[in-house]
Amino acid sequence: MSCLHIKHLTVTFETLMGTVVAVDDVSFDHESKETLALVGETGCGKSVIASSILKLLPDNANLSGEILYGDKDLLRLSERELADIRGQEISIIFQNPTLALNPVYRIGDQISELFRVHKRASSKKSKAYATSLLGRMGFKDPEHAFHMYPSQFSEGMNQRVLIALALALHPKIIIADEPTKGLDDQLKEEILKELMKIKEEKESSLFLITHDFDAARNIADRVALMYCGQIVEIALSPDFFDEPFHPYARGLLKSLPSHDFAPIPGASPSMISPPEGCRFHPRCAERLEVCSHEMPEPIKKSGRIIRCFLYR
């Protein structure tokens, strides 16, 4: 059961340099309960799919598509029925808490807020609430904890409180863009086993943006990976790390510093000006001729999606 279609989403935005395609005639189903991890490079559109979700991007955007959550799509409702679901039943992460956090409000207040709008509680109750989920985030004093400001705090407790406000209301779909991003490594194990734990507690989906690949084969049923706003390969976790199909897939996990360390020759594409026909077989060192003027059309192979035409 499938609780999050996506349907051939495109997003540009318009610069001064000229159009950004950022993400390029994109599919996928999310699974009711599964954790997908959306992986790639820095800047192939990981960030832009995870924020058009709810609609939170700037007015220079441009989207068409469908982004469909039951019977509506996301992409055609207004802001205000838009701000009934989000945090209720879909929320996100962000992956930078000095930006996404009110630096003159206090911690507590940001949390309990929530819980007085989307709930109606009175002040006492969403303050027991908000600290209350505090403890549960870690913070060994909930009760100081709620009275101090993002500033006191360091990056990794802050990403905790960003943490708290994703996951206070419940959410069906939980958003984590980058949760572990410049976090050390204990660190973000313990954040990933708190967003497992939750997740199967309110048996939520869990929709992880990550360039982390040991985050994503750690806690992704599937992954789904990008390359200059397409994805390419959509597989089991499992499959997709034992044997890769796309060769972005294979040289990308080759790069890593637990494999061979060999870095994919070349850099990626402009998303301005992307090259014709396959986006990565400049690259490739398997390309066919049909590579560098055809764009492959994803297919089903072997269980899983692929974009490629050495699997035709």
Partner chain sequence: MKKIARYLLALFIIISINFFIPRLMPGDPITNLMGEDYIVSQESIDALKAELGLDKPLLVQYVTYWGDVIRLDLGHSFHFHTEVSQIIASKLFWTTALVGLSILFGTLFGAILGALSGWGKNDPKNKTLTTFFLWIYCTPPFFLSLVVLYVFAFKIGIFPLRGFYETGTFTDIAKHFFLPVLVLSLSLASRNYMIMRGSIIQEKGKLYILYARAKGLLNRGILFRHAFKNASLPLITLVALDIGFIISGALFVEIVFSMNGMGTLIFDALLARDYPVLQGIFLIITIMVVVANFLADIVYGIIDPRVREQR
Contents of the next structure:
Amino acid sequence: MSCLHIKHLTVTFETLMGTVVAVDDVSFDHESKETLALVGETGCGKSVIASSILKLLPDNANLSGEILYGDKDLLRLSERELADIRGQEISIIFQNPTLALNPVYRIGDQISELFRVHKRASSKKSKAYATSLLGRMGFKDPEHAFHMYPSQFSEGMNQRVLIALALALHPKIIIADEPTKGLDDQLKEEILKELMKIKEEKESSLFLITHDFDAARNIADRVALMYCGQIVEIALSPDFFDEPFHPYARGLLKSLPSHDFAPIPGASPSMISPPEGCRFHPRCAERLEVCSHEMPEPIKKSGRIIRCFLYR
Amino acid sequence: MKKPALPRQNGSAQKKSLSSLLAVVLFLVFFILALCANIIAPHDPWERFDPYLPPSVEHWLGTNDLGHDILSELIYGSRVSLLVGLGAAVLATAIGLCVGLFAGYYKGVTDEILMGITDVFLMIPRIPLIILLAAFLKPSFWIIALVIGFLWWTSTARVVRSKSLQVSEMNFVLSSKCLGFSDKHIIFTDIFPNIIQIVIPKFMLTVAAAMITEASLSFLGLGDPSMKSWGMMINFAFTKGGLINALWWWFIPPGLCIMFFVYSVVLLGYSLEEKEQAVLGIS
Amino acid sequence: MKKIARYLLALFIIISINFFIPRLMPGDPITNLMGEDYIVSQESIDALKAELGLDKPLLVQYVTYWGDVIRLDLGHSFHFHTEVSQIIASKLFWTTALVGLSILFGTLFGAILGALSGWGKNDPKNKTLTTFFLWIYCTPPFFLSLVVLYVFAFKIGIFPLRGFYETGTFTDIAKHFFLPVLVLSLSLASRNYMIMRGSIIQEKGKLYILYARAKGLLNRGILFRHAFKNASLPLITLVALDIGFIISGALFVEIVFSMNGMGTLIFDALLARDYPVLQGIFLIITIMVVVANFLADIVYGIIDPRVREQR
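Condition change, the form predicted alone to the form predicted together with its partner chain:
All chains and molecules follow, beginning with the one already shown.
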């Protein structure tokens, strides 16, 4: 059963340089309890999708399409209705935990705040919740951790706090926006393991945004690949990594150090004036004549969704 | 991933330049008034007519207790404000620049000492000290400008220091050092040009502060008796019954002149500093 | 610790300046120390010189001066025929009340309005507010007082013209305080408004604000629970540094409203060139400013954990 339908989501930004199309006609479903990894290069628009789901985009963003959560369209909810969903039913983990936490409040108070806002819990009760949560996130002395400030914690510890916050109210969906960016490999693994363990426990679904293919391969059930604002392929994780369909996917996997280390020729296109036709055609080794002037529509093909004329 | 750094423009670029223009025009008007006071003023400010005349065609802003034409006094008064404001600000900016540049460039002990001095100056209650000094000195307007200049350099010094700390770490300065240029040369040819754009708005704000201070001192009767400033006009109006007798044309116009002049200078300063402009968001 | 040393040093230097001013200024040091109200014969001048210690070396005078300062002995006013410390003490209460109330209201209103204006869109309402405060910012407090006094007390006549009180009842005092506190608060609020507005605009773009939204907080909650505390940090330092400005402003307001406080004392002392009183006032205000800065440092440390760690 799917818990989130994204239909024809398009996000544009008005800037001084022109209109940036960050997300272009993206549609996909997110099943309950599954882990869906959205992968792509930096700047391809994947974080914008994450922020659109909770409507956390700046004022100069224009959104169109639908994001259906149950019977509600998140894009058309009022700020008050959204606030009820944020943090409680859909939570998000950012990539810079130390910047995401308020430097002048104690860690514990920032966790308690969640219970006070959503559950109207008393300060004593929310403090107890927060302390036990810190204990479960592997802090040896949760009482002590409660009284610490973000600046006194390492990046990894703060990321644990953010994960604790994201899971505290048993949300249906957890969005993790590059949660391990900037952490060392060992910590990365630990954090992801922690995330998966609790996600299983709470029966939440996880929407993981990452540019780290290994992480996606290790934990995701399905993988969605993005290129220049569009999703070009969605497939079950084993299928995707064994035999990618889209030429871009094949190129990317070949460019990994564990494979041939062969880069894709050319550079990512500008988001202000993307190439005509298939976005990828200027760099594509297998392009057809049609690719340069017609945009391929997403089609279903052997259990995958793919946006490429080769599979028409 | 695309988080555009540029905020949406409210389409008020035109409006923005319009109010900067207003500031420039206002400033120029006062500047010309001060420069050509003897041509523009309808009367000699010391010439005596009937006292307490309300505004009329003959005397647009009436006369005071001694029968002086108030409009003419106002026009001549702009000279004091301008002289004290600019004089004090030039001195204050010069001191602030030097202290800030040296502290930011040499760092270490020099920085500690200079910033220590700045901190002490920052804590001096400036107006009470000036009142005290002016009481002893029976001052002329250039002494007032000098004293204000010596006391109003601290915030310029702080801003210049933090900027020159930044600049002196940049590559072109480091390469100048490697090429063996003298410190003096580096400070004045490499660092100084990069600091000037933050100094100019600061300078304008110092002009404004100096003008307000001069007006306040004159209001206390501590001004230069040979040059009647706006503050002094208000002082006379206040002590000689202008307020009690509701002679509004006597004390309101000089106050408005102070406000408008300071406003034009402050706005000019803000519109020269893009960041501040964004912060204010009105210009 | 280093901070405390710095404050003590500042205090030491400023009080020393106060010692040297009458001795370095042009004119007779006797006049400079006694005030111009005091005219005496040659013999008594010599006697006075001995009494004031002016015949002793400067160093001895300096040490004696410090002894006096520590005992809060600020000399004798010949114009008022009393000890300077006594005169100042008798005026200090009302001036402090005026300054205290104005700091309270001026900071509160300035900070809250500035925060709301910085948080919201740059709409006509906020632009008007900013322009209003910019005008106040450009107006010397004494002129603002004059206008307010002229309009409200003189023309409309709903407030008393002068003084701190007449009958001494609470409503009487409140009526007398209303306009002066209004002027001073507005003046202070205009500065705080600008600072807070800029500070909030800076904080608005930070990630913790977005995260607070993601946690499910509503707009006002984010502003007042999160952004406000962080943005008020620079305000604390600036209000403390502004104390000197506020007290000076209060002096002028008192003069215009004929309130019998330190401002009026300065005005009278200036007319009589009563230097000991002027010096005493400068000394007291200096101490108030340094103490205020010290307190602000402590408050800053309580609010910002990052500063506390560095101690």
